[in-house]
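To begin, one chain is listed below as structure tokens, in the form predicted alone.
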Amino acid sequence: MLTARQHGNNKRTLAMAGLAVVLSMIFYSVQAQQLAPGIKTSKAVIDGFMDKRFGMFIHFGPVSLRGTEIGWSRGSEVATEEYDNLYKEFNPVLFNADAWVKAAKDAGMKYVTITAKHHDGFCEWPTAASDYNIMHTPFKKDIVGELAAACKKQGIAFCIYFTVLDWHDADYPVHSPHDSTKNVPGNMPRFVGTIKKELKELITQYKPYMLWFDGNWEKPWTKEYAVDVYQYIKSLDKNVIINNRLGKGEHIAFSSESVGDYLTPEQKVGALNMDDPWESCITICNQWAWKPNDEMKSLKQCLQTLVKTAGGNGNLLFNVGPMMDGRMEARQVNRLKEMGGWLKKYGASIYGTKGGPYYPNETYAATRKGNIIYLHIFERKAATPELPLLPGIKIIKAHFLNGPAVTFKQETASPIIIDLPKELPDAVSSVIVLELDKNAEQIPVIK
């Protein structure tokens, strides 16, 4: 039996114990949330990213089949059940790591990053965590570890995209964005415990250079749960590359709720950004997965997406969709081999540079890299157009790459003039090279 004296000790015992419990969730929750920066991908590293600055996005899965949007269809174009055993069915025979990656080369980009798993629940890896993946499928065959083998091979970098929200377990409390009535209770513990799985055999099989996030926008997922893996992929690859849609808040601006190492505009290029790294992700096409008969852009639409990006100081990581045999369609490969053409040409105005120092717009746009500035001219609108003042600093030269020298007059106080032959070595994007007397990337933007 206690004593009256000994049951008040212990119910002080059990309230500073309970106290300590809160206070250490309080902390834990304040820690998460400071370590998050002190483990953050390091700049050198970050800057290594920038410099590629061309990708290729690839979004693919068991709804090729349909030729719908790989995730978004579930439950509206196909019924979710029909969805859902589509894998079933799914036997891309034609599929070819090599060639995925030699287009993704032949174009000029610097890394490729494939969908392991999108919305729809579906793994792209034989992973032990759910049955819902490749090797339940007729093709039996690891994508993800194929197309790494392949980029290793080819000298390209192997990125992963990883979603964290998944409409097909029964632990994620959303099960379809277009009918509210099909959502369960859940169990979000369990669900990131499952993740995190998922994650381990990506990162340590795998090695991705770099994870790009999806689906951080419905409300079950949290920045503490953010902030929660972001740490634990770090206890995996400290260097490992993490864009901010791990962590909630906007896609195109860091806030108090993002985690995560770079931006992520979507199908537009972001605005010029000397401040913060980001990457714009934009299809070929129309839609992310394959569709038939899909409107393809035009090389003027790519190769200008591609120069804007950069003059904006940004990546493009560019989708293709492969059909529904593994193929990637041999329209959209040769429009990426075109503007591997281009590169080869004037690859110098984009890999490496930094952006600016003039705001990109319909007529022209620059990148720049130590004393020189890359003006990239997309038309002869006129003879002479005119750039803004460039103070306290002198143009040297000017001439085009790798062609003739360019006549120009700057004068202080006064516009500088360019003088542009009849007709320009590029139909596309013809780039003038201005040799400059001081550092070109110390030169504040020009509005």
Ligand code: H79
Given for the second form:
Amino acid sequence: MLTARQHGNNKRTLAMAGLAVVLSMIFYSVQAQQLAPGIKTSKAVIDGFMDKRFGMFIHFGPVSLRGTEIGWSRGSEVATEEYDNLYKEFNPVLFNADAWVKAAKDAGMKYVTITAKHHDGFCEWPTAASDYNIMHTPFKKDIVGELAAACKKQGIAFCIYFTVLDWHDADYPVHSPHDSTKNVPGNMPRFVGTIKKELKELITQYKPYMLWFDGNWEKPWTKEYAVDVYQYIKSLDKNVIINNRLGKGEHIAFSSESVGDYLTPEQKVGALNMDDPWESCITICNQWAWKPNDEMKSLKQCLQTLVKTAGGNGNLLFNVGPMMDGRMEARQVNRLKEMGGWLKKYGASIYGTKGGPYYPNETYAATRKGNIIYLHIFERKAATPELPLLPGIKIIKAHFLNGPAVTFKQETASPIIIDLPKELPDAVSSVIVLELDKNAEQIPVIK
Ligand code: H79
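The structure above corresponds to the form predicted alone; please give the structure of the form predicted in complex with the ligand next.
Below is the entire complex, every chain and molecule, led by the chain shown above.
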């Protein structure tokens, strides 16, 4: 027998369940309007991408003849007419796709992303969609195609950067980010047709592993176009990974405006996030495209950027801008090689790991895999640094990665104390392996 009160509760429960069903139906139909079910990139594919942790971004184009910023310097540092004619003298005769890919591999990078088309509209492959492409330069070689082939040959994932805005295309309503009086009505449906044609070429000819979209913030681009293009791409290759800049909204968080698989903080290390996949894109110097004497990051800055990114559970897409002759600068290639040297020794603490459980800071970051926490020490600020305690978890053993044992003290209710030697084994980032009695990947994040 039910009491009146229980009866009331049951009624309420039923009503709540009914409401939940209705809400989930509404949610489902909203979702269905956005993306047809079953076409989202699978978790297994995204997990494989996130395991790679480190990739190379390459910003290259006729603008390297001026050494100013790609896209953005058009109509500011370089007059528009001058910028739009640079392709006529673009001849990177020392371009060697194998050398670029080797630089990426020697750095320990697992993927390469090339600017097939930046905001200036120039296409680095022989597209049938527009004459403003590499075949109309004195160079006349398919940069995208040669790079795709070199990546395949050397066993590294090949990816394509493609912006959804084009200040050069008459159909696109915005013709300058610096001068809104140049805006025209344009013809967005036709423009979207053009980019679909270009994407079809890129996807079917070069089989990219990932597409890195950009330019989504300008007004003409809408979420509806993004959903349409996402579905179109997936009809050509259901496994291609797509960053969140195909959709609208913020780079660093998903929202109802988002379309795409992962978040894209730019020029900063993303915050620790165990739920959403993310990749920070950061330049080795300051400019995306090559700039003479651009200030280059130190090895310490480069490596700590990578370690903090992995420590926050993200990937790093590290950018190089090759010179107008097609070569990457020797000093940049050397810096990348130094990063690769570190990764050869300590790569187990980066590739295929998860970030956390500690938040990265200026002194240390942590990554984890199975029963291990990799503690990355940037600086010996104290002889016996303290770590927040790990409730219910026992550290069985501690040692430097490929190195000697580390002594430590762990008590139930106080911070973990690590005994550091007078000199850390690595000047840039030393890795301590903490072997736990439980799976480290299950530990909730500790502030
Ligand atoms: O391709 C690279 C940038 O060109 C592109 N995204 C990365 C991957 C990008 N498009 N827009 N933005 C970045 C944000 C705009 C930043 C700007 Fe600026 C600040 C534009 C003008 C001032 C950066 C700094 C570009 C020129 C100076």
